[in-house]
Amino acid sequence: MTEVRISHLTKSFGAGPVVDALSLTIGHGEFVSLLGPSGCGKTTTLRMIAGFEDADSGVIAFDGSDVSRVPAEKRDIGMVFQNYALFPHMTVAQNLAFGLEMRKIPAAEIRTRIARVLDMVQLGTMTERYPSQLSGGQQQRVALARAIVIEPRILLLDEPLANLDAKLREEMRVFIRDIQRRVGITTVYVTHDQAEALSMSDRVVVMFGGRIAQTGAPADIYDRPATRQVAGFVGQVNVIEGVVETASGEGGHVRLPFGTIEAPRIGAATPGARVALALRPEAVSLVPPAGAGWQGRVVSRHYGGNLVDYRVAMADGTVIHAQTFPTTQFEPGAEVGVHADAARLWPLGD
């Protein structure tokens, strides 16, 4: 297991930065995904680390030994593209070995390896298959075999995941993490996909602009976002804006423009202060109108099986977005109570 420490990492392709002065440590054994948009800079810092792009500046150390101006081949990872990677005219075995040949490993050992890799990844009768006779699936696994055979130091995962289909690409968030925690490796997983950093990760490090906007563990990134950026980004949310009425410890009474709320947290805010709340649809429940409380329009209602996802237009305009189950539905137009689990508002910073 080895410790990642990037420090001040910067690399500009034409006119800006696409990573600027990143610094993130990854700790031994430590499964970390870099999570954000196409153009934030993740990829760009997974082939720095792996050494397929030179940094402008900054540096790149492993278990303290700086590796910044070291070529790949000698860096020790094991990198998962999203395309597999494969060589078509190889055996599943074939491809597996070239790379313990080309350290010169016994060939002994390289079988010994093959197969118990090949077992790990449920795989083991196909040795001598052709990846155009495997399955995307099964050809997802060879390529994750082929690179942990190897038995590198650090594991490098680019959007492994994008071409497979909803289903299979469920599965194989578990299969993979499975196999990262079995065999202890140090993991960087790249994606743009907040279910599989949510469901995969020890931490997620949220990036936009080439820069880390917030860095935590999954729950941490979901339930208590630094900025309205990350919230929206990961998951769906409410924004509910209002004035601080009272303040009281960390929490505080808030007037919203279709009711108030007692919020349990509203940052530093003093009364008076403009706040703004992060409310997760599944916080927010509808029952039938009633004299008190939030009063809202249904607008729409999507049926998605396990739950129902409802538009609500209160007084003034404003629409909140509810997740359900579906033991009672409310058809549009229909008048409904909105109640929110205010232990679930976070306040969010710009």
Second form
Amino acid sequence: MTEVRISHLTKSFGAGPVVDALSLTIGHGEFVSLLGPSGCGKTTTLRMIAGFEDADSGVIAFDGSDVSRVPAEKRDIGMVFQNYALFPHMTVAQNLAFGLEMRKIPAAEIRTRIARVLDMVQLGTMTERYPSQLSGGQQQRVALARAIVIEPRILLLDEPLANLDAKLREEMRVFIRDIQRRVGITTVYVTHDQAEALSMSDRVVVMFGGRIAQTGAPADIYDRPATRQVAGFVGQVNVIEGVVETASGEGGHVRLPFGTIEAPRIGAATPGARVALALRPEAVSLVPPAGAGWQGRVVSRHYGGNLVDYRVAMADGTVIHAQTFPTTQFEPGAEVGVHADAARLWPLGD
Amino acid sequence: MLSRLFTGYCLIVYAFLLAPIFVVVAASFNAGNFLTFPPQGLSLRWYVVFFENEVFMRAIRTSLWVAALTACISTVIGTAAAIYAVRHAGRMKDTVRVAMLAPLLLPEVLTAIALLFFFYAVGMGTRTMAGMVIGHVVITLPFVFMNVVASLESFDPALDLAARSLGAGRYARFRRIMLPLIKPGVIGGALFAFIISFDTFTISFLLKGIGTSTLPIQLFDYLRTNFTPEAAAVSSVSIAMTIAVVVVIEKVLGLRIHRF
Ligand SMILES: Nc1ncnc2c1ncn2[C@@H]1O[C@H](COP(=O)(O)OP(=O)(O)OP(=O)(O)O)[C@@H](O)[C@H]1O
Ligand SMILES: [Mg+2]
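Moving from the form predicted on its own, what structure would you give for the form predicted together with its partner chain?
Now the complete complex, all chains and molecules, led by this one.
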């Protein structure tokens, strides 16, 4: 197991930095995801860890020793590519043997290691197939097997599930995480799919424009997003803005354009100051109209099976997004009472 | 209906391409003393004459040597140039490409004359076969280059990165990953180089070493004074050799290429 320490890593391709003074430590055996929109520098960061790209400045250290000058082929990393990059002229067994042969491992040991890893990815019977004779999911597992059979110090994965269909993608999430735990390897996983990052990772690193916006456990990122950008990128969110009327302890009474609410946390805001609160759609419930509380009118309804998606227009025109269980449903146009779970309100920075 | 028309069209094209070859081959079995078609009687006598003709035999050996040498040199240089152009040249890619294809744009005579001046200017002259081989390399290089570039364009750079991540150095990556995958292009290029070198006339004629002669030159020489079916026999053997090279290489090396 290896600890990866990245400090002040910077890289630009001509105009402006693509990775900007990025610092991050990935612990022994930890599974960390880099999550961010397209073009935010995730792949570039991963390629610098792998050694495919030189950093302009900054340090990457494995277990305390600087690897900046170590070429990729000597870094002892396992990498899984988005398009798998399996060698098309080699069988599954030959693909897996390649890295071991490069390490001059005796043939007998190569065979036992390949057999063990193929068993792990449930492809024991496919050794003599060529990649073109495998399904996408099988190719994906061969790529994973090829990366871990060399028992690398670090496993790097760049959107490995992007080319699979939705069902298979969910299966592979569990599968990859399970194998990663069994092997206990330090892993960096790049994705722009928030569900993937949240469900697989020990820690999620949210990136925008080459910088880290927030680092934290999946629940931290989702329930306690640092900024509007993070809140908006990781799942869906209502950002409601109001003015703090009175503060008490960490919380306060907030006046919104369409009502008031008792927020348990208002961050650094003081009475009289504006505050932006994140409210996840599933923390909003709709009830038959009652005299008190927030009132609104259903604008649209989308049935999603396990949940129903509503857009509700409040008195001042603000539209609130609500997700509820489909037990009671409201027709578009119906007047409803809107109830927000105050415990789920979270103050956002800028 | 359309496919019938198309088949007919293909047959006409093939007939057009193959008829001269057929005529030459048929004429080579002529029993008479003159190059005529249809042949007067069937016989292998002109083949015997050809194989006993020391001058032709020397010429054919020279041609084979030159073609083999040209194919080797051209393939190594052309492949290296193609790898540079596609993988490393960056923005220079188009410049490199145009430079490599330049010999195709010039008439062969001009290339030959330019080389001739050059060889004399550097004091090398045409005493040896080196000049002719260099000339052949120059005119065959674009074919190797184009073939290898075509197969490199479909080579996924991620494969190279994958091999690097697995611990493969430069040489291992070339030998075990890139070369096997671009092999169709490399072999195709080598084949082209061999055949073009074997068949070319103009450049050989101007650059040939003193006292040496390739098969096409010897044939030309022969036809200036003789008009026997021996010429047809020479041509037939030349055609057969070209076909043999294609078939043998396709069989020996080609089959493994198409395995996946
Ligand atoms: N070799 C390169 N030359 C020039 N620009 C590059 C190069 N590689 C990446 N970039 C630029 O750097 C930025 C970040 O690229 P990167 O591939 O790291 O993004 P990403 O976060 O992985 O995005 P995606 O989710 O689309 O894969 C992009 O704007 C891209 O255009
Ligand atoms: Mg990427």
